[in-house]
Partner chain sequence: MEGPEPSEFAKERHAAFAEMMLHELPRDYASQEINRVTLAYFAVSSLSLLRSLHRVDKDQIATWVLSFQAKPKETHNVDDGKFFGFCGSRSCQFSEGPGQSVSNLASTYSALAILKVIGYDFQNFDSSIILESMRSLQMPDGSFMPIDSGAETDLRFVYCAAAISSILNDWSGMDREKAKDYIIKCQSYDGGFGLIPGSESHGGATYCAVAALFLMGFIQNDYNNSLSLPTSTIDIPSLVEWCIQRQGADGGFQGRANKDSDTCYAFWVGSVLKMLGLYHLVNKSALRTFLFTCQSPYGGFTKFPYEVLPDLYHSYYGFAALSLLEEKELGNLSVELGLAALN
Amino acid sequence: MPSSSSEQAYVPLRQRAEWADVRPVPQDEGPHPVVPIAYTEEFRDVMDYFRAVYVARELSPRALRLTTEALLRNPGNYTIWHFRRLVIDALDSDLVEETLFVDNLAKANSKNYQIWHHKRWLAEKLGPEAANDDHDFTRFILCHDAKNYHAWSHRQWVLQKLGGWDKELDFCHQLLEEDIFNNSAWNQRFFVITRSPLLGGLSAMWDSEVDYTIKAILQNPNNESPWRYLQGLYKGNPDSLITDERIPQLLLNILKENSYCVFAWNFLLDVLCKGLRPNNEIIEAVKGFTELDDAGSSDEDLPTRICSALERMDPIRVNYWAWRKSNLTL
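Let me see this chain alone, in the form predicted in complex with its partner chain.
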């Protein structure tokens, strides 16, 4: 376990017979070191011996074991990882065992770049047959930390390099069922529908995804993620944003029950600015809710009214809504 206070007392390498022939190389701090670290004796001992094998370029079984000890204490050190890879190649070590080692380390240090990079190196060597096991591992990490950025990056890389797309949309759905607010899962969904070779791309998935997202929004309108996702779906087809009947319908449904839903007003503002011709229901909804701070009752007043309403409803962003309002005529 990566802890210096493990059950067995640490035996310094200096005292181990196996290493009697090696002269440890201490760290040369130089004069007047800045931000020196108060290393533990264990840390220092292991690093001194690592330096020795690195300099001697000793690619042996005991060197492999030494890198294990060094990495348990210093998993961020890419020099040790690089050297370990040289040893693994030289010894033709068992890669499945190596996967177990790095997976255990990843569980304890799930936000460490070097560990995930090593996993990537292994996955490349093991090839597409290892894809499922790898996905099982990231699924495990994501069960405990559903937004782990490294796990998601790694998962995306494995999908693109080694495959395993067939269950990915279901996986996203499962995570969203557990937490509809999980923005990482929404992002992954977008990744899958746009890039999966099995689904036909955004144009093929667009229609069903709009329905899916609308359902999610209705479930909880005060959730930023699906609103952004919805906007994203229309990016490839901006004309449909202002002609799709589902959009004004969605907005009206929400504003009737949740007249203070900032995301809904924001979305309405955006579609009006993009050219939506508001129907009477929309006009009435806006007028009914907003204050008469501008004279006139024509459609062009709607964005101004909405910005003013947002200044009141969303005080954290009062400056932003005022700025949007001032830019409306541009």
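Residue numbers count along the first chain shown, from 1. Between two forms, the rigid core is defined as the largest C-alpha subset superposing within 1.5 Å. Because the structure is predicted, anything quoted here is derived from the model rather than measured. What changes on going to the form predicted alone:
- The Cα position of residue 319 differs by less than 2 Å between the two forms after fitting on the rigid core.
- Residue 55: CA moves less than 2 Å between the two forms after rigid-core fitting.
- Residue 275 is not among the residues whose C-alpha shifts by 2 Å or more between the two forms once the rigid core is aligned; its shift stays under 2 Å.
Could the form predicted alone be given as well, to go with the form predicted in complex with its partner chain?
No partner chains or extra molecules come along with it, only the chain itself.
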């Protein structure tokens, strides 16, 4: 929005010689508007003249300047953005200058769909040369709002269309070093290892990523994000989840230190249901913690014991754990 100083200095378009030949087009709200919007006189003035140039399809420098004034007052108006793109194409305007304008606008309106759509349009026209600047800009936005969906979506689009993969894994690592709970950074990391043309895909990164994730889980077992990430790493190869010796060892280490870790019990339940043959340590750990739950169940019925324990530990989702228990195949 314009500052108070710019509002005081505003000169109505009808008083500007440049617009003397244009007849403004008021908004048509019908003869009896039920709830008319209380527009400011400044906003009404700008929009009335915008409608005039829009109806006339005037693709001129002054029309471009008018769209700037209009967008500063309402950056969410998609019709203005659409018309601005028509004017820019017709005038072959400086796209770098346009990028500076939209970036400044986006800093104050970082969750505005129309602004991000316009940025994508600009990036497409500028090509690969825009990749670094766009990555720097989304980095700036994410430093202030780590979960900004628009910034993440734009960043992924730029990576796929214009490049910049070489530094992206390091960027994800940096974000996770700053905040290991940043689930958006975990999501981006998975996107990079599965989509980057430089890393060889998940099969090439799988072993090191499992180690990376286990380290993150041990750092804070009650952080759900790395547990979900670990499941994702095994999604395409569920057999390896059962045979990988790191998994039961991880679960034992966690449950010995934090026997009420819901995420560890949930993960153990999942791998048991997928066919993991538990060793004696796991059997004893489950029996020891669940001796008050399902005391009548057999020693081999570990999933039932775990579900009952989770009903007790996680009362918010008690109905879910009861449903899981009722659907176990013994």
